[in-house]
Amino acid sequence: MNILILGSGGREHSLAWAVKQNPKCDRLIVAPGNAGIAAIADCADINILDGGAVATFAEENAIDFVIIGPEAPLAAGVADRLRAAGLSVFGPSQAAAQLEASKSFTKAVCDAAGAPTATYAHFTDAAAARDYIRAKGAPIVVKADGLAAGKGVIVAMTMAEALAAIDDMFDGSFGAAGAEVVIEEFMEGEEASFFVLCDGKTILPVGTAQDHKRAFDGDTGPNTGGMGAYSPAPVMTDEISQKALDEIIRPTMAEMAKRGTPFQGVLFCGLMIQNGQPRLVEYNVRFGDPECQCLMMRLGGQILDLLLACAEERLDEVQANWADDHALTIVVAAKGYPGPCAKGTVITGLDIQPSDSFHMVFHAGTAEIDGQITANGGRVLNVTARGGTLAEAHEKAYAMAQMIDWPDGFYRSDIGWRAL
């Protein structure tokens, strides 16, 4: 089969390593990709938000099978495209991937789904909001309505966090995304990521994981998109799965099945536990970054015969197949990220990194300049081992980390402390 992967970081030089392992991919194309994913498959410069120029490079390529990384193609309704051009592809369409791209579309999806998730009100006006904030209290969390790279949720834990929040998103600082808000009650718990494969009908469960979101070390410092990840999720224990299973997912993809809009691709639950019982934090419709890491590290080539199962609505007939294992990634950020920060700058040491099913250095925002790795982004690295404990996973992962030469970039040093 000759496979288009859409994406430029982590999450898809992950997928495109582990899609690469199945006899069944003869060429692996990666658009836009990246200076890692450059080493495994061939790179295209393509913009990925027009399904049309997608569309035309795939027959260009006989492409025979797209998986798209990223949330931003499918809120543009790239899967919409590609289908309507006949190519089998793995993503939702425009109107299911509402359930990320629209915060108060998912929590209207939740109410009349009876999903149990944190008390809400959706505001377009600031004045109005902000007095909800006043009569509501903190802790309080504070959602851009829309897309904003992970970085739009704000969790307040004073009245002057929640109030200034309001402000930054009316004003613009997260864009379009900022233009409506959600503000929901804080709720208490652990945290954890479920991910299901769904094909409009069949519901495939295929792996937990929890990310760490802020930036420094004992969960300190700004929310990022995520600084480092493992699985499984030790809080997601066979019973809690299951109920978020009933409770949660199946009468969601029920209400969107009804809606007319079934949904048909992964499913990243964002689940907050307490006593024992799952409550929704968010709906995310691609797989997370950098979990995505630990997943293909632990599911390998078997995730390209779960995802054509799932384009081509055969679920039924497919089982995720798990190693007692685990994974653990570390991100490897420029200094200033989330914030600013300096591109260009050299990276050395990758060189001598092990490379195997067993350890690997996924790229998220490289570039190659002149036969140098440089610093292209934010995050920049997913330093990804495996072992048969978390404790193994974590040793391996870390002695990686120690061998890159990069003064420009940082990383937390305690991921997977929770667990561990």
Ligand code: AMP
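Predicted model, so just to flag it, every value in this text is computed and none were measured. Basically, rigid core = biggest C-alpha set you can superpose within 1.5 Å across the two forms. Residue numbers count along the first chain shown, from 1. What changes on going to the form predicted together with adenosine monophosphate:
Here Leu315 does not count as shifted, since its C-alpha moves by less than 2 Å between the two forms after the core is aligned. For Met159, a C-alpha deviation of 2 angstroms or more is recorded between the two forms after rigid-core alignment. Remark: with the core as the superposition reference, the CA shift of Glu190 between the two forms stays below 2 Å.
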Second form
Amino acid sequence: MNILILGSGGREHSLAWAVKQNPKCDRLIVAPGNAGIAAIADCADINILDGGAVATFAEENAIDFVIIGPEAPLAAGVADRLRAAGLSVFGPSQAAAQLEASKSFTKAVCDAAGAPTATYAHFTDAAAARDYIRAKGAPIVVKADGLAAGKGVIVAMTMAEALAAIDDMFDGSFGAAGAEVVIEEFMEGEEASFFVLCDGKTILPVGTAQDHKRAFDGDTGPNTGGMGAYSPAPVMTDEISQKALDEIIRPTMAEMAKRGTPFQGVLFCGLMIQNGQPRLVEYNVRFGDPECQCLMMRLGGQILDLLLACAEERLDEVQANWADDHALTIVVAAKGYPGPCAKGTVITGLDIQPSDSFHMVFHAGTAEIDGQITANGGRVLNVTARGGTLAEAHEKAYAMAQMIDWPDGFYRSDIGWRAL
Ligand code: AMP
Ligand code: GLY
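Could you drop in the structure for the form predicted together with adenosine monophosphate? We only have the form predicted alone so far.
Shown next: the complete complex, the earlier chain at its head.
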């Protein structure tokens, strides 16, 4: 079959790498892709936020199946547009993507479903939000309601920080995303991510992971999209996973179906675990980046069968079989990330890397210029390795990272510290 993957990051490189291992995959096109993806698939420069353009491209290229990687096209309704054109699509409808695109929507769904999460209040007015913060005190969490590329959450340890966050959000620092805010109770505990496929009826777990959001070692520095991850997450025992399924995920999926907007795709559940009890931090409606790179390394080519079963509402007929092992990924970012960083700097040392089902350097933000691989974004490479233990995966991944010659890049030296 001919497959189209939408996206251009390390997540999409790992999806393409895994899908391509499945014998069902004939032609693979990734739009827009990057220099690493171009080595294993055709890349097409189309506007992936324009559902009509994607549908036309898919028809012209006899595409049988579309996998949508990032949240922006999902929130823009691209999955709906493609389904309307008769295409088979992996990814939720615009209505179901609200689980990521609106924090107040998700809180209301959790209330209706009885899913444990932080207590909260929702505001469209700055004065009322300030009064609420003064009444509740700190620590407290202030969130822009809409999509803010991972930057719309302020975990305020003092009341002054929380009040300043309100000023920023209503002053337009977060654009339209900040016109509404959710203020939440600060939850303590250990964070982990749980990934499940859902076809509207059946739920199939496909792995757990933990990531590192801060830019620098020791979990210091600014928040980023993620500087590394490992899978599985030790805190996600069978018992906690079962609780998360029974108390949070199943009731949420049932509530979405009841509203007439069933969720079909991958649900990325950010959980906070304390005293054996998981609570929801947030949902995302796509694979995590870089968590996906670890999951794909552990799942391999079977992922295509799972994504197809999900799109065709046949999840009750399939099983996820992953190796009982560990994967770890290190994000190599351009100096300056998550702030402004230079593009076009040359990266070498990639051609001597091992590249097999235990070792992969996924490209997150690269472009090929005059035959050389160059940086083309903040997060640039994802050095990923598998091993029988997390320590082994860690050792292999760091050995690979050291082979990269790129003076303009940096990476954290402590990915996985909590579990190691
Ligand atoms: P989010 O974008 O919702 O994932 O939030 C980013 C990060 O903020 C999360 O990964 C948590 O570390 C933290 N966070 C969000 N909500 C809360 C909360 N209610 N209590 C404590 N930490 C939170
Ligand atoms: N790594 C976190 C995310 O993909 O949102």
